[in-house]
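A single chain, nothing else alongside it, follows as structure tokens in the form predicted on its own.
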Amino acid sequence: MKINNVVVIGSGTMGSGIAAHLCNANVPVTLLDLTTEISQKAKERIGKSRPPLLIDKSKLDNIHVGNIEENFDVVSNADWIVEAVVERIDIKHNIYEKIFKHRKKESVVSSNTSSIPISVLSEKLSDQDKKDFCITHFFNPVRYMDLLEIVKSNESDLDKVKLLKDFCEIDLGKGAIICNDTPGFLGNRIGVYAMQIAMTEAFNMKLSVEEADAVFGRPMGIPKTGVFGLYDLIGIDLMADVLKSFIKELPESDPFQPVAREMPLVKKLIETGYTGRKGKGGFYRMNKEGGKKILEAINLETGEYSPSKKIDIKSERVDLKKLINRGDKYGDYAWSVISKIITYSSSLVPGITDKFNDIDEAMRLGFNWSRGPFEMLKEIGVNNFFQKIDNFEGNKFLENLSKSKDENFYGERQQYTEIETLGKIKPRALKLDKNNSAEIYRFPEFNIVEFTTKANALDYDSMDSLKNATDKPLIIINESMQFSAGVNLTYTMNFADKGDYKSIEKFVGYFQETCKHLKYSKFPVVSAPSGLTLGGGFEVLVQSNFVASHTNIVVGLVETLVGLVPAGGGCKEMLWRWSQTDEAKNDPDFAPLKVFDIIGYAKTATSPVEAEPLKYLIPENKKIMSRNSLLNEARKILDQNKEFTPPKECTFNLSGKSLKDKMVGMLEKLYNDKIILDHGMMVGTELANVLSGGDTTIDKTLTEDELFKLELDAFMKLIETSKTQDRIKHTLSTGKPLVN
């Protein structure tokens, strides 16, 4: 049997996701809710989601929509019918009932619970329809995180769940993991008693919110968000009824149970409308001041609230020997909530699963961890671990590792799926080359790259990597959540607050000399983004020669918003694209016109369908529904050219000063309604002489590197101002672009 054709029952927040999802991969989808009403408005939020939920919001109209009344007949047509109404296990009795009356034998049938457990949800189904139903647990929002939960029962059928699974896994590019039914499964299970132990042990140590924040996040390979700030975030009211939730189905000797009990402040904070972000605020709140506002953190021991202070523990990068190693309250933090979470998850193996890779698996696509319990207990060491650990009695899984002292214990990443992943991949490379912001993975018959710093920013050791990498055909692939944020701007600005402007031109100057290597390269190069892919990211994607994209990607130009113009070719690529169209054959200045638009505005994309018609992505680029694909059509595109040539060089012929004046025309409409403001215009105008061709006349041909050489200028002119800085600065501190 093939999954054709879908129907979703309950059009809220995950109904519609999943709907939304299934038309992202041309399957048939229909969404059932009480009125058409409501499941046509729930289609409506689907065209207006942001971030998208589409990957090509004109496919919105794939999606049909009814009701449980009038149009529960298409039940009978579907392979798969998805129930994901209120989490109410009377309405979901009445709704099964309901659907394996009308169904067709040989279909699949799941709920999209996250908490109540598949022996509830089945109790009242025969043995037969035992068989065909499991549970489907998709994370929110459903496009853009990796993790499917599909929980089976003893009475499940194995290979209806592996029909499923692989359907998720392929055609809607999930991350589909098979676990036992117990409570929270396995992400929420260990994510949010992770979640809990941060919190219940910045009490106990008496750290502030912000200092658990900053040790809770990326120096430990989690999110930035944090532990009070993933709290905001998710609502401490819903938060709330989780944890309420595990009490219930947890036993009373379960080591959660403890840290689920609400705290005092976080009762008086929802008593009071303080349930995050939605609310008034939460652990954190903005207040106004003076006409401004200002982020303002609570005191964890009195409620109350003063300025957020920005904590600086001085940890770049993800090294937990030297985290927990510290020896000041920051790695005592650390080492406290690590241990306990590497404990806790340990003594739920078989439980929860047998594969304990599985656990580390659902942290990364799930809450977007670097590396899940057993990889952090790996990266410790065996020996480390142990001899720091107290206590871990009745530990099957610790107490078998503490007597083997078995260093090598891990094992294969991602058992969970059979695709050739990266993460698979890069352990039985030849020769591992590295520095600060690079890996290069050496195998016989091609290289991969993969950046390593945050948002895989881009700086001078990213660009070495990529020059020495081409001495074979070439992957630029990360397992990061991006591709890269582009140049890094921090880098940048430590020489321009030192005045080191030379260090920032032989920076941009080797940037440049980099990615022409690339495309011109004797051997093929292909980059396979997913995530941000911006700026000098996008830079290197660009002047790849193929390019396999996960649908997941934000592709653009943005260097404008920060006071610059692209100079690592994005300008020079734009408009060679844009001049090879019909419209430029007639008109030499239609295509810098529209490079103009584009880059001037730093428009982006989310998805490879709306980079086509922006030329940020081509027809003949790849793109991939499963992220864990990447890898594999990646090597397909290096198969599929073995006879490799190298494009020609590019020439150009622009207008010159006649084309700047009308852009410079265009900028001063612009001035004069106020929508940019002086150094707008500046940065404009470096833009517009870059595509113009500076001095030159339609009848000279340009080169790649005069190209090239315009745009180091325009980028050299504006780094030296104090208004490009003031924007970086303003950037760097607060994620938003500064007007000035």
Ligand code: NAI
The other form holds:
Amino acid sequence: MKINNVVVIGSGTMGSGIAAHLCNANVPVTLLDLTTEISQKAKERIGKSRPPLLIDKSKLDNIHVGNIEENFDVVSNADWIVEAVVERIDIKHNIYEKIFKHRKKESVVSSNTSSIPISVLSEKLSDQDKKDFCITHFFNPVRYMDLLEIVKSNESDLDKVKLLKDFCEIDLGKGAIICNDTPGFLGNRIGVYAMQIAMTEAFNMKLSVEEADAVFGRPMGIPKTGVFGLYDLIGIDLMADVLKSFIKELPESDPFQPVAREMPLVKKLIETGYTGRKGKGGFYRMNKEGGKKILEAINLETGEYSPSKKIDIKSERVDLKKLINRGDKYGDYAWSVISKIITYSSSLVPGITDKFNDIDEAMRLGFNWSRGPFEMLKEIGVNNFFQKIDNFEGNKFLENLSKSKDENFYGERQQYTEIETLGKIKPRALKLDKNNSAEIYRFPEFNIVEFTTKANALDYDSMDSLKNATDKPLIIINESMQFSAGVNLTYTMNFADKGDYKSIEKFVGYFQETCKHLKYSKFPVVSAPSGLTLGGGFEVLVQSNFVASHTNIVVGLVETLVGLVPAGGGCKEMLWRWSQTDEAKNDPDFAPLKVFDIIGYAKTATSPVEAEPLKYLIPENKKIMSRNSLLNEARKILDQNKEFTPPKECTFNLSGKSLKDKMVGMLEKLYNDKIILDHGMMVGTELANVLSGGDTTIDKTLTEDELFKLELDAFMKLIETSKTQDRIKHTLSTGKPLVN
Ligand code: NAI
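Having seen the form predicted on its own, could you give me the form predicted in complex with this ligand?
Next comes the full complex, and the chain you just saw is listed first.
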């Protein structure tokens, strides 16, 4: 059987997210709820969702809606029926009775429950029906969260579970991990425990909310939201419900029990409406008194709020060994939290899974950790860990490891999937060359470059790695969330602060040289982006010979927001792409004006489908739902292009002054309407100068190098202004653009 038709029952947060994602995979789907009005509203919410749940909004009408009274016959045609109604067992049981009466016998039925054991969900099913039932636990938001836990029972038909897993993995692009029927499965069991430990230890060790978040965040390879920030994001009341469910389901002796108990401060927050970001605030709140917004944090001892303090624990990159041995309160806190997470996770092997690797991967996929507990153990080092840890009695996994002291206990990554992923092949590289910003994995047939900085921001070293990796076909790809958020602005500002503009010019020049080298080198270069692919990140992509893009990308040239213009070939490549259109053949100003609009407004696209009309991507670029498959797809491209010849250099004929005047006229209108201010006018004028070709005329042919020169000159002029520097500083400290 193939899954060609799906019915989702329950159109709330999860049901609508699952339906939207099926629509993304071009699978016909019907969304049913108590009334058609409810499911219709859900559909409208999908259309308006931010970040968008749909890759292509025009496909919204491929989602059909209905109600469970009049439209239930759709179930008889479905290959897969997903139940995503409220977490109430009586309601779920009633729905199953109906589903199993109507469904065709080849179909598979699953529940999206987050906490009810499969044994309880399926207790009223016949033995035959139990074979076709399992849990598919998606995470919210479904399009963006890669983890899918599939829970089977002893009765489940394993072939069917495998078929569903393959569908979810390849067609829906999820990291599908098969789990046992244990409370919270893998992700939430460890993830929520980790949050509770991070919180309890902050109370015990008298760390402030901001201090705990500064440690239990990037320095540990955990998203920067930290623990208290994440609590606020999820909802403090929802977390309380989740904890109650763990208390109910877990045995009393489970070490989770003592840290799951309600704390007086948390109880008070919920009772007073401080349920997190959706409520009046939570551990953090925005105080709007006196017309100014001030971020405040709660004092864990007194419950009083005061202005939040920025804590910098001076940890540039994840280095767990260094972190836990700092010898200060942050190091002690980190060790206490990490050692407890490792101890708890390992105590659950083989109880919740016999593959400890699955726990790590669940934490990567479901909680965006850059490494799971066992990888943390590996990184700290087995001997180091046992020198520091005092109590692991009864923990079979640690007892065995303490005897073998095997530093190489880990084995292969990503064992849950048969796909040959980046995580799996990296350790098999012939050679690894690395610098501070990137790693080159050298294989016999090709090289891989993976950027390794925060948000993969690019600097001189990133470019150096790219340049040094073109002695063979090259794939630029990464495991972390973002392909690249663009040029490293902190790095650039460090030079600007010292007035060292020569170094900035040298860097941008090297950036251009490298991108040109990527484009014209003897061997093909493939970029395989996912996540943020902005500014300089896009310039790397656009000057690669081939692209295999994940469907979750945010792509665009956003330099103007920080008072700059694209200077790594972004203006040049966009001009070239637009100059190849039919409209451009008749009107030489068509392409520059289009690009002026796109770059001037810093337009971004949130999927390949949105990126094509802007020409950030082109139809030849591959679009792939499964992030795990990106490497395979990139390798396929290399295989198909063994006889590669580099492209011909492009040339440009641009109108010069008359076109620039036209563009400046457009800027003046925006200036008069107060849409842009003084510096906006200046940035726009510099962009106009680049895109009109500078001091040129239409009959003069410009080379790529001449375009690069225009980009560089404009960039240097702008970076030296205090207003561009103000914009950059503002964006670095707030994450938002400054209009000046
Ligand atoms: P929700 O409250 O947003 O939506 C539930 C929907 O079910 C509502 O639209 C409601 O009208 C509908 N419903 C209630 N009774 C029904 C019936 N008899 N027939 C048809 N529809 C009915 O809930 P949410 O958050 O979408 O959760 C759904 C399931 O997914 C629950 O089992 C929950 O535990 C689980 N889950 C939730 C996650 C989350 O982050 N919200 C994450 C993972 C799992």
